[in-house]
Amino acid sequence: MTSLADLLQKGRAGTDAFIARLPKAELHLHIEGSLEPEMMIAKAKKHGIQLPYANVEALRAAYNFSNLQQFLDLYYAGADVLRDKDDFYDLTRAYLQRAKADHVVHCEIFFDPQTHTARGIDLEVVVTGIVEALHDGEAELGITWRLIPNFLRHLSEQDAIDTLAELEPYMEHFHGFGLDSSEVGNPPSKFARVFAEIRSRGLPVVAHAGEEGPPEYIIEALDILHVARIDHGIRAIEDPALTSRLARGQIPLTVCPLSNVKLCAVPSLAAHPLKKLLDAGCLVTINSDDPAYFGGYVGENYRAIAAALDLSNQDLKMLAAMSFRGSWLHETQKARHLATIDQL
């Protein structure tokens, strides 16, 4: 006789297999946050950098945060092992290989220029390493891409303006700009001038808002920065008028479930507002954020949230479709991916 546990396990295995077949776009991925402990240690050895961890296991044990700032402290320390073009190439290529395994066919990748210029790393090293890997990944793995430099919001707007000037020689590689790092105390309005300058060049902008920060930060990102989408945005659920606005405008929310739990933005996956946002008509996408640090790439995020919220295959198809609808792909490319999802 088949037990209830066996039936549930069989059902979950079926859901996991369905998730594996879904083509996906990932719209919220910090390339520096895909630095796995093994690569961090190898790159530190290559450059003669002494890390305060004896081995990979000790480093993994350090990936235990109680808030965003504790994560960021380790994140910036880890980024210090990235010194030359090959490092940025290897980092990006490793992410793309993992993305391919999760049936990601399009990615829109963030990187943090100021994290590297503050260490004296020339932006040519950073940009060329990432871009060469993205081109090779598209040619060999079939993953299309967009690249988005982010400004660090704990720094000044003038620093962002100066960074924009430093990025000028590489603008042909960028498809938009974003805003990340410590949210609380650094509202989107702090960066109004630099984002206006970017929009004046015809480039779209995005911003992290409503992860640790309040719903008001989402409103600022919409009204002052005029963002094309909100990265995270889960605290919108606290403001019914804002939730309705996001739904009416179909403003994409790039939600990162495992990240939200790891950084204590939500107490558990079971308490995550993703399904409530979906039910309210919001355009919600599933992403991995900083997967090496948060315990899962995009496929693991799909599987975890599907199990926690008992999402149906129809829910999962909707989420995958929304990942393309929220992307910066051309409409013909979107239509092709959406047709594939419809057939599943």
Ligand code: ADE
Contents of the next structure:
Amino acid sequence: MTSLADLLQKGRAGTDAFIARLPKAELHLHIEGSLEPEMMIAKAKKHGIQLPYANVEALRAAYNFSNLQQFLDLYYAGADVLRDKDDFYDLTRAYLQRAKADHVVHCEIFFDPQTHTARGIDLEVVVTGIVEALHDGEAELGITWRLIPNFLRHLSEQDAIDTLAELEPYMEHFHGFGLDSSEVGNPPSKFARVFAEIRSRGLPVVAHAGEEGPPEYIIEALDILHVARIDHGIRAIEDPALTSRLARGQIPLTVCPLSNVKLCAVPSLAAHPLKKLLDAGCLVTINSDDPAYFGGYVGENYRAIAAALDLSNQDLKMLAAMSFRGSWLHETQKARHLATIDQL
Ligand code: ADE
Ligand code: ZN
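Beyond the form predicted alone, can we have the form predicted together with the ligand?
Next comes the full complex, and the chain you just saw is listed first.
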């Protein structure tokens, strides 16, 4: 006789197979957050850097966070092994290979220029390493891309303005700008001038908001920074008027379920507000944020949240479709991906 457990297992396997077949766009991925422990240790060895961890297991064991700041401290320290162009190339290439395995066909990638300039790394090294890997990935793996520098919000607005000036020679490679790092105490309004300057050049902007910070930060990101998307945005669920506004405007929320659990922004995946946001009509996408630190790439995020919230294949199709609708692809490319999803 088939047990209930067997049936559930079969159901899960079917859902996982369906997720594997869905073409996806990933819109919230920090390339520095895809630095796997194996690569961190190899790069440390290459550059003669002494890490405070003996091996991969010790490093992974340290990935236990109670909040965003604890993670950020480790993430910025880890990024110190990225020193030359090959390092940035290898990092990006490795991410694209993982993305390909998850049937990601389009990615919009963040990097943190100030994390590298603060260590004396030339932006040419950072940008050319990432961009060459993205071009090669597009040619060889068929993954289209956009690149988005993020300003670190724990630093001053002047630092962001200076960084924008340093990025000037590479602007042709960027499709928009974003805002990340320690959220609480660093509201979007702190960056009003630099974001206005970027928008005046016709580039779209995004901002992390409502990850740990209150719904008011999401409102500031909309009203003061005029963002095209909100990164995370999960705390919008606490403010019904804001949730309705996001739904009405179809402002994409780039949600990262495993990240939210790892950083204790939600108590568990089962308590994650993703389905409530979907049911309220919001445009929600599933992303991995910093997959090397949070236990999974985009496919794992889909599988885990589908299991925890009992998402149907129809829900999953809608989420994959929203990842393209929320992307910065051209309308014709969006339509092509949406048609493929429609046929599944
Ligand atoms: N930088 C990298 N990951 C981040 C996150 N989840 N929130 C804010 N800043 C980040
Ligand atoms: Zn993020």
